[in-house]
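A single chain comes next, written as structure tokens; it is the form predicted on its own.
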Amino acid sequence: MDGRVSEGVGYGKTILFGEHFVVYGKPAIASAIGSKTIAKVSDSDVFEFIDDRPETPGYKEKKSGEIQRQIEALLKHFKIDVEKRPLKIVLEGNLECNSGVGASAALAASISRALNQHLNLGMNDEGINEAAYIAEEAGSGTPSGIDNTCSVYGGFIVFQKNVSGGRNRIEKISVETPVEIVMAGSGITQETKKVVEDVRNMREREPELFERIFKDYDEIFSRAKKAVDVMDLKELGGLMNRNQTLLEEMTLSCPEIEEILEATREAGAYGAKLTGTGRGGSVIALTPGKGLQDRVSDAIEEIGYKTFKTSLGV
């Protein structure tokens, strides 16, 4: 039996702009933060799952079927059969699982490395995101594919979906200098896949709202791109202000997410917002300099919350 161990690494990854938007087409802003997965495959004589992730108590007791579906994903695509080569794989690092960080984007990233390493296949990190994405889809129903393409990447990205089936655009935005920003969990996890169904059923029932908010996130995004290019971070922080409020238009908001945000602008924080699925999960703070950062991390902490300190850009 090969006593190697492999290693593969996946970020986690915010996103600024765009989270539920991007499912219909609009592009998006997101970038990895300093904290990431790391799987560890060796070869074994049974197979073995380990997940030793740190996570928000009930995390990976309430995604355990989308955790299990994207390891059987991975398996299939990869094309292995655990009964002839069964294998160990070991989830370990500092990015704590929640909803909001891309936990379960790193995870397919971080196998989907350690698997190609292990198996020498010399995929490119194109193949690794793809693989990532297999996964994301069977755990998630109908990802956008923003997680997986930071997770693999890293750094500033913009993201558009290519709703027709096509590429996806994929557009990395250089940044000379990491920025500091806060992250607090709400503890509460929510299924991705029911929250996008609820998302989409709403935007049927009510298609004139819908339209009214598109329009407005597409001026949204139009002055965040630009923001991010000469890294003006007032007007940023003051468009996830913007963001927020049409995110809570969706549904999307809770009194969890709205209490944390309503803490980081009174340590003042340039701005705001719920990331990733929502209804729960977690808040970014933008938070430039190391004082305002700790400022922020502390008021939220004050009121109950568990926060982390990271960085964008990484």
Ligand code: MEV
Given for the second form:
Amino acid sequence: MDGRVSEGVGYGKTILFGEHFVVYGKPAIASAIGSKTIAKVSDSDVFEFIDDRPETPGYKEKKSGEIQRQIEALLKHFKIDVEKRPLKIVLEGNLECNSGVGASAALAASISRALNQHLNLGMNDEGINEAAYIAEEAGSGTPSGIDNTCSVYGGFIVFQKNVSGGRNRIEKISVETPVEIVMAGSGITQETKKVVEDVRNMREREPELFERIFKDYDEIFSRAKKAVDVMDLKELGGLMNRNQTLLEEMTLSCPEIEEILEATREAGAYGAKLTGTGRGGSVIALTPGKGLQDRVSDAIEEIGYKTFKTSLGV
Ligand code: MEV
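Having seen the form predicted on its own, the form predicted together with this ligand:
Zooming out: every chain and molecule, the one shown earlier first.
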């Protein structure tokens, strides 16, 4: 048994365009956020998993099965028999576990990095990302891979799942000046797997509706990509609002999200939408400049929701 403590980091994330669409091979735009999960791995006498991450009340309980499946998948992937090599895995960091911020991907990425270091495997980011994806798959069914990719690589990216099984598109977007955003938590934890399944069933029941929604999304994405390239933030905000309308049509919004969105828009955000799974979880508001970021964050907190201020591409 050696006395080393090996650390690994996994970033939180936010999706600006394309949650759910990305599952069907549509391109999406996402960014890491300035908070992260830190995993610490050391040798021990018995296997221990200690989850000290901050959370929205009830998150860890609701996700306990998912978390357990992720840990088991990681141990299997890294070929660790805890009977023979008991490990202590501790999760910490300032990423508050909440639907929509990529908490499960940050768990997977941080533990993969820490195990890679602890076992001296010399894996690169691609290998870490593969391990994190396997854990995400075990936890939540058929993820697109956007969350773990953001969590492993950080930064601001275009992500497109290769639905035929080849390499995914991962395109880094460079951000010269940080763009302030506000993230808000609805306080509702959702199960991504279930919501993704609901959307899939709805698409089967209403193919024409979804064909139109997907077509609208294609147009939104192509304009958003151009707006990102020239950092036309007004255009970007307007397109986020339009993306939100499509998510509403897909039954992914809820009264709490609507309430937060109304406050952000009244306070002058350039645009806002739910981010991630939906039906609860988190909201992202585009709020360039410290002053606007503070005003929007205050307006959301005044109506009783927690916020987190960060920037795109951190
Ligand atoms: C969850 O953060 C994003 C979803 O599109 C699911 C996925 O991409 O795996 C809802």
